[in-house]
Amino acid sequence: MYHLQGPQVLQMLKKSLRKSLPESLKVYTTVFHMNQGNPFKLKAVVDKWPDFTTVVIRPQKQEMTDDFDHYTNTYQIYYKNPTNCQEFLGASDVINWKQHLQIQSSQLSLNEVIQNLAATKSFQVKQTHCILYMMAETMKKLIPSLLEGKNVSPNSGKPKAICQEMFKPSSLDVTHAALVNKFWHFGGNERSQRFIERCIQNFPTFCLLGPEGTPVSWNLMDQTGELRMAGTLPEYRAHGLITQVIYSHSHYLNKLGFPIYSHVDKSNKTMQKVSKKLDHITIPCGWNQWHCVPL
């Protein structure tokens, strides 16, 4: 096992994962903002250097202190090949089966891998698979092949414009994270209120504003860079803010150079709608991830 330190080898993998995009996606974006400052202390360990066949990019062991905190066990994986994978996460020493974890990845093909060490390792498993969006811009910059045959203009994708008075473009602070948990499809708890505090106070973040000066709609960046736990309160629903509040929020990321990307539950068509509008296309390879539970 090698641990890549310091910029420049860094920006090394970060070359390298370029060229098997879209599959290395999850992984790519992490080092990427890695290399911006690496807020959530991340590090990124491969089989062999240079010529690795499995990534995995994860926190600080001394970052990893509650074994029940799958926000913060949370690993990103790309490999090149399953055997290989197999054996190098099998190692004892590169993940702990031992916590609540979760794996992220634009792979579907891992869970093979990882139902394979679920029997070995005594772990349940649950496999999320849902729809991938990328940025019209950000896929003509990273993965220009994808947007063959597709009829996306400069300007297309901008929502319609809100009512300036009522609703006032604003940024999160950590106060709103109890707000943000609560409508979070995947929160609800202290670890994930935790987790998203963390997100709120060291990324970007983008929401508006209502009539009593806290926000009604939102949109958040989590530690791969992914735009994530976007929400807007029932009663300020079917007024298109989560489309603007979208649309700010990643038109700004990508003037930072930031790749842009999100995913969506395939049953939420709202979402779907929301993205289609925005002209965020489809990746084929679907966004996955495994939440891992020891037995």
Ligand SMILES: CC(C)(COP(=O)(O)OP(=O)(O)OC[C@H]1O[C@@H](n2cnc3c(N)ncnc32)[C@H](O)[C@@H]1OP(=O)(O)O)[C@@H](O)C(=O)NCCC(=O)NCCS
The other form holds:
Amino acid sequence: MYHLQGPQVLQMLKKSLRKSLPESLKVYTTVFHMNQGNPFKLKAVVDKWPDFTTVVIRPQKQEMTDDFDHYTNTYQIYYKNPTNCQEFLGASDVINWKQHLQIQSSQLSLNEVIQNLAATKSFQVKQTHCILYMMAETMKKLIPSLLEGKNVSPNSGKPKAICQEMFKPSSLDVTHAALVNKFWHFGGNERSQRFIERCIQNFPTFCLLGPEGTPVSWNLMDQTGELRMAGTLPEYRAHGLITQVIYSHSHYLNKLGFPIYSHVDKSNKTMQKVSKKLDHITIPCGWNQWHCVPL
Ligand SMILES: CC(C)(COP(=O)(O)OP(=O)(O)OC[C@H]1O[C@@H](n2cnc3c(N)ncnc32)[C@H](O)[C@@H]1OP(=O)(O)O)[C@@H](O)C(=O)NCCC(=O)NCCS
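Now show me the form predicted in complex with this ligand; what you just gave was the form predicted on its own.
So here's everything in the complex, that chain up top.
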């Protein structure tokens, strides 16, 4: 097991992962942000270096003090060879299987490795598979082959105007975490609220303030650089607010050079409509998460 540290070696890793997009997307974007100051203090671990076959991104051990906090105890994985990957994850102490944890990967095929490990390491696993979207500009830069045959013009995806007297663009502050948490599909508890606070403190957010001067529609980023936790207060829905929020947020982040992507549940038709309107393009491998709980 090798811990990769320092900007040069992380650059090398990022360069290598770029060649395996979109399957390496989740790890690639996390390493991208590790190279930009590493706000979540994550670590990159590989089985071999430089000819790695498995990469695991994880928090530092001292951050993982709560065995039940699967929001913090989150690992991103990319592998080239399933047998090596299973061996690496099973034999080394790279993953603490005694904790409640999440695994994220752009490789759906990782499921088989995790299911095999669940039997030997005695944990229960719940898999979530969602639609993965990427902003056209990011795709053009990172995976142009996926844009072939798609008609995307530079100004497409621009949403219709919203009432500028009523809604003011702003960013969230940490006191808004409770509001975001209330509407986050994966949240609604104290641990998720702490995770949201950390995301607000470490990455750019975007919101619209309503007539009362408080957020009515918002969008965040998580530690992997993914756009997440979008929401609009029920009384302000269907006025085009989230479309405007995500458009503005993603264009701002794109100017910073960040890769822009997100996921949407297969049942969330409204967000699928929003993503389509914004010309965010689906990626075939999808978005995958495994929530593991020790038995
Ligand atoms: C999904 C959600 C963020 C949408 O916010 P919103 O501000 O209402 O979205 P918009 O107004 O920009 O809607 C975009 C489109 O969907 C339509 N729409 C919005 N809500 C709808 C509904 N309940 N049923 C049908 N269509 C709907 C809008 O009319 C609009 O279409 P149009 O431009 O053709 O008129 C909001 O419903 C919400 O917070 N849901 C709970 C949390 C959630 O699901 N977050 C997303 C996680 S990925």
